[in-house]
Amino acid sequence: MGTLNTEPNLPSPDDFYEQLIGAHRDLSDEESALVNAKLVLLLANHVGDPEVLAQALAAAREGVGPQR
């Protein structure tokens, strides 16, 4: 299985960012939180990998709310 990569990984992070706005550009809370699920799944399915996956989880939701 395989290991999260947390180091920069993107050839061009602001082309990327930009994108990421243009995405969310002129919608709603819900419409934007829904743009961000379906992302989330998506990029969930191409990875594949539980173990990276459940490491991606836990980097996401560490230093957030009350921890488990």
Second form
Amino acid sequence: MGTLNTEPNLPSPDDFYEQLIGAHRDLSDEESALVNAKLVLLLANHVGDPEVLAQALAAAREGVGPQR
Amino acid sequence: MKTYTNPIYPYVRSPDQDAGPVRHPVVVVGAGPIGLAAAIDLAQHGVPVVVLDEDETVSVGSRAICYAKRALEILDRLGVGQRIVDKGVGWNVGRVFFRDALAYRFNLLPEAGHRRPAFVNLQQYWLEEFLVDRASELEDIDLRWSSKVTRATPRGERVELTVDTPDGPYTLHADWLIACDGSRSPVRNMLGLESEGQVFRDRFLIADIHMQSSFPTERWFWFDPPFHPNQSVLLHRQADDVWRIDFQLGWDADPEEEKKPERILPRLRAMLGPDARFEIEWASVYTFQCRRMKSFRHGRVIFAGDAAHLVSPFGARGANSGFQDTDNLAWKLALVLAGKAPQRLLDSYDAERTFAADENLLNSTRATDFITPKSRVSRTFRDAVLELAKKHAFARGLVNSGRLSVPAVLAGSPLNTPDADADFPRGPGAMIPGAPAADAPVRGPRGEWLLDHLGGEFALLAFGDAVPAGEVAALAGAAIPCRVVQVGGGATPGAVRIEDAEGLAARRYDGRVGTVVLLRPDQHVAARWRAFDAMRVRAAIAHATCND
Ligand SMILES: Cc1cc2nc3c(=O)[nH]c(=O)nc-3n(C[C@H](O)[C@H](O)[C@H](O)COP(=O)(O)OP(=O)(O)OC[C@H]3O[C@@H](n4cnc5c(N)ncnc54)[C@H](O)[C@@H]3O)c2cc1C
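And the form predicted in complex with the partner chain, for comparison with the form predicted alone?
Following is the full complex, with the preceding chain placed first.
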């Protein structure tokens, strides 16, 4: 079981960021939410490792709303 | 209703009503599916049972329709499986639609070599009628209709009951009381006990309609279909050209309004098309709950079925799990009553069946949360899953329109003897201690299926002539008898000899020459070894009956 990699791992961060925002071009907030959800699911399946996913979920939630 | 007329079972005055309080070893409250199964199972073990039901007929209206493979196997053992299968409609395939397109299709029983399909659909009233017929064949069952239990008071070694009848009340004493009196369980209330859990904030219109249709015999589930936007719909075929349709309505729907034909008909027309010809058999509006009692045994009162645990119908885990309750309980109670096992054997009923109930509750709760998302974001994720499922295999595993009933593997049961041999498989479907026995086609004296030869009492499934004749006789003659069922090999006097018709028994049990598998009377694996050892088998039987 792995550990979530939070060190720089994207070969070209600016390119990815542009792609990510581009993926939402011309979408309503609702459509964007759907695209984001699909993206999360696709990536989660690609990662597969339940420990890495649990760490990613915790890291994403950190600092947002009441902490659990 | 056009296709079914409820039988009326007349009230008959019992001689107990003219005697002082008569004492019975076992009284079952409730002649629903689970109470009837409990009574039949106990009677088959030679235990006399009184069954009390406040009503005078079987269930009315739209209730259970889907009986799972394991429940059918239990019903086979109780002598009603074949009638249910003959009358009902079997199915293995389900389809899930999202909006106007098929998201995916699944097969719940992709392999051959099992007597029973994944599911048989049959209206609950038929099932109950067949169970009543079977119960009437058994002399040890005293089934009393129009007999309502109004008081249940535990008094040390027995339970005192007040039974109300058309002739007025009388008192009965029970050494053991099995409460199968349904989700509202009056007995539970009389004992001041509770069933805790949650109500789902959603409503469902459940319509049974009579219709000639070319829909295949499959389970069809729609999320957000064009004919019923934003909600889900479920379609099932039942016997006699009756179809079950569940329309999700949402929490704000008015249950009284929605029950009216003028509200139902347009929904059905939108779904089935303007030309479909059908008649409504029955329609009602439900909310669903998931809850259970903390413990299913309270001294000499034992709870089973909906009285003990309640799930939403998505997954068909209600009656199906109730049958597994009584399957688990009957042999244990029979041994306790015969003085062959201590009362604490009944605590294993509680341990095993609360474990199974939690599994059912978890599955049913998750399905209900998927079908009725509780927040906007969970709705978004749900729709994302459904959209992805059309194209990507991985997402199909996330679609949850009900995880359909499969029996619990009692891997943590205190009655198991853990594997001593390291080379047995342990993966999904493996016959580990606690697993329900897999079926396989065989040729043998009791029929063409392995499960025909197991159950009722302990059985030792032996691959090849692993057990010497003297030991076969010793096991059969023990206080708690165990029959040896021998697969292949040479002749062994006393052993039930079967042939592994397609090699599937050996494959499913990982049976090599010499392998022996000990099965409990409820067809769950208790222990397995690579070689027979009389001492170890006796110890495992003692362990599985709390005699160690
Ligand atoms: C819409 C719907 C769909 C379902 N679909 C499925 C499905 O597909 N598959 C499945 O497995 N399950 C399904 N279920 C669940 C299933 O119907 C129940 O799990 C099952 O009926 C439970 O049986 P039971 O014997 O425990 O209780 P019940 O069937 O409720 O029987 C209780 C009995 O106790 C009697 N009784 C009550 N109080 C007293 C008293 N004081 N004295 C004497 N008698 C009393 C009643 O008359 C009744 O006969 C469904 C349920 C619903 C509502």
